[in-house]
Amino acid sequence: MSETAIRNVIVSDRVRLARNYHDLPFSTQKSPENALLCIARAREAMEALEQEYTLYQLNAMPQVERMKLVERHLISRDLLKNADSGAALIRTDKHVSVMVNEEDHLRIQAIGDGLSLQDTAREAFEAEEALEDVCTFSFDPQLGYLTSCPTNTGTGMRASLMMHLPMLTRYKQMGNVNQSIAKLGLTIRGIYGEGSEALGDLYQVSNQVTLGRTEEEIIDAVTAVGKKMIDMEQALRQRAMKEKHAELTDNIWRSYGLLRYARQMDEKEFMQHWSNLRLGTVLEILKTPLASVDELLTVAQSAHAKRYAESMGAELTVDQARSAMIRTTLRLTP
């Protein structure tokens, strides 16, 4: 399978393991000593390692700050639950991060581009070496890592692609593939994981079985699963290329000409726009580069909106901030 097009679908992987500290209760909700004492540990672990990182305390950001590490996928909607105590170590080149006192001690994870769960695992593991290096995790000889919810006991692995789906999604094909998948003890979910919605036609496929397999089981499961909806995804985008010429042509220039136009837009209407901006791009119907089509997904939310405003100094709404950070990036493209 070429690299285009493993990119003209998946915009992303990511490997998170979930980890606690052997002598000290999983949960540090009511210990505040506990929860200062893991962000101590992560801390002078992260130190060892030769590229940097750099601490964010959430109870010392602004609300928009955090959000705008969540809209990065930094870190998730459940740490920002523990903001007390909640803390990331996150690397200058934002593609390994360290959550503390979320659902655990630690939530180690590792993002990179295309399908490359195996590099990406390999970034996350030497994290994870240098964390235990401070201090050792619970481990149980015959069941595995011991973790806070017992569906991640055992790797305490989640290995996931982050896959565009247009075309599976308006062919209604996505409820069989996720019967399908289930059967393979994997899952899909929507852009934020378990509970969110999935905005711009954008899946998470992931392990849902973390005991009774081995890492490269689970990369290779999710690895094998991925090739085949990149496959099924390809296959009707040509199909709708042929038989679907004209509408879907005339949805991919309403969409790009409504980003580049428009004074103000919701979140979702912007997915649901830039959904269409993506499929026209990797079509070749659009010249607009495709990395700035996976960073508009980032920089046009709600936070990074809000942040720009702020920062223009301008009175403008979040919809409004959002329209003119899209007409900007792609003013500035062919």
Given for the second form:
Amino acid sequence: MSETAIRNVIVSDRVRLARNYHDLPFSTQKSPENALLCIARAREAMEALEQEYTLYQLNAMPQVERMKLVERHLISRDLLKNADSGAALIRTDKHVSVMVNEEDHLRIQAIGDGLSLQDTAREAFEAEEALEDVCTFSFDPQLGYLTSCPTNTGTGMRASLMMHLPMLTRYKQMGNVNQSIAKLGLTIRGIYGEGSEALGDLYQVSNQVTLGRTEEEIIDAVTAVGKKMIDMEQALRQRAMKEKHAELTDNIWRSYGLLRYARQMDEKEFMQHWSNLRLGTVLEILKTPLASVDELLTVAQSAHAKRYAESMGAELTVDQARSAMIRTTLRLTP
Amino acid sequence: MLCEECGKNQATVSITVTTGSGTNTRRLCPECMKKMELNLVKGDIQSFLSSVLSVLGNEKKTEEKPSVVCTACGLSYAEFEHTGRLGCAQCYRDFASHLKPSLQKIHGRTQHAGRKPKAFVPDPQDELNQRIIELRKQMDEAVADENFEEAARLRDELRALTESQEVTEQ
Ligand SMILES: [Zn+2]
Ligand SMILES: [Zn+2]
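So the form predicted on its own is up there; where is the form predicted in complex with the partner chain?
Next comes the full complex, and the chain you just saw is listed first.
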């Protein structure tokens, strides 16, 4: 499969490992001493690595800065619920992060770009091994790595792909996709938005099952499904280009126009037009670089927009700041 | 207090049964009491006794589920069912009999197959069992592919392994 085909559909890939120290109860919510111990151990472990990690302690950060980490997918929303004790060690290049005191003591996460789960997993395991040098993980020969929630037990691994699937969505294929991948022990859900809506036509495919499969089997299954979905999405895009060319290009240019010239835009509207912007870019109707389009997905989220407004010293609402951010990005690119 | 038979209605009657091992008092709701008395009316003292005794025998079973508590962190199984979160590693051992069916339901399997900690020393018996499972799988695949020669070879290897296992067990 070509790099282009992959980049056209997959925004990023991610591997997350859940681990707990063997000598502490899973939840650190009621024990500040244990919470601090978890952070201290993780910090010591990451210092042994060549690449630099920075410690972020949530209780020392303003809410908007915490949200920025969420918008970059460096920490989870669940970690925000434990803002008193939650922390994250984040590698300077932002590809690896270790969340501390979330649902489990440690959530090691690596993010890659594309369909390279094997490489991404290697990055996560590197961090895992550094942590293991300092401590002992809770492990059972039969059940594998023990986690707070039994849905993560075993490998403790979640391998996922963030996929942009505008055509599978518009041709109403997501229900079928969901059904057929459930049989493989995988699951798919919208990344943005509440309930069943998937803002921006962005979905996360990941393994549901963590026990009784090796890490390789899990990665292979997610990768195989990812490839299959790329093929399906690409085929529908080609079909739409043939059968509905005028409508499709009109939609894309309208979205581009709004993103380029609007003066305020809420998250929902932004996500809808962003989907068309990305589609237009990969179909080579628009000339915006794909990297800028994907970066926009992060920097036009609310916390980033709010921070941007503050840095400009302007009296802007979040929706106005979002628009300003989008206009700036699109103005700087052809 | 709730009826010890059905666990739903308020217990209003108590019945004392004397058995060889001593005296036991059960508290029941009128409905359950009636069911038991019915046996008595039928003139069958034996079945009346046995139904009351089954309540005694059930005591462990019915109480075990809600009241099993982790010996390390004190989390009860009922709390786990409520939150979906276990308290510590010991919970997995103390709730093992209840957790196994849930794990089977979630994952379809109950034997870990992935990475192990660097410091983990495997039990030779586990290693052997693992090898046997693997060989069985390969043999099934060989049969499915109609590769009978390979299947026969795997069968012999399996046989040798299981025999050596029996020897070590004796
Ligand atoms: Zn009753
Ligand atoms: Zn426990």
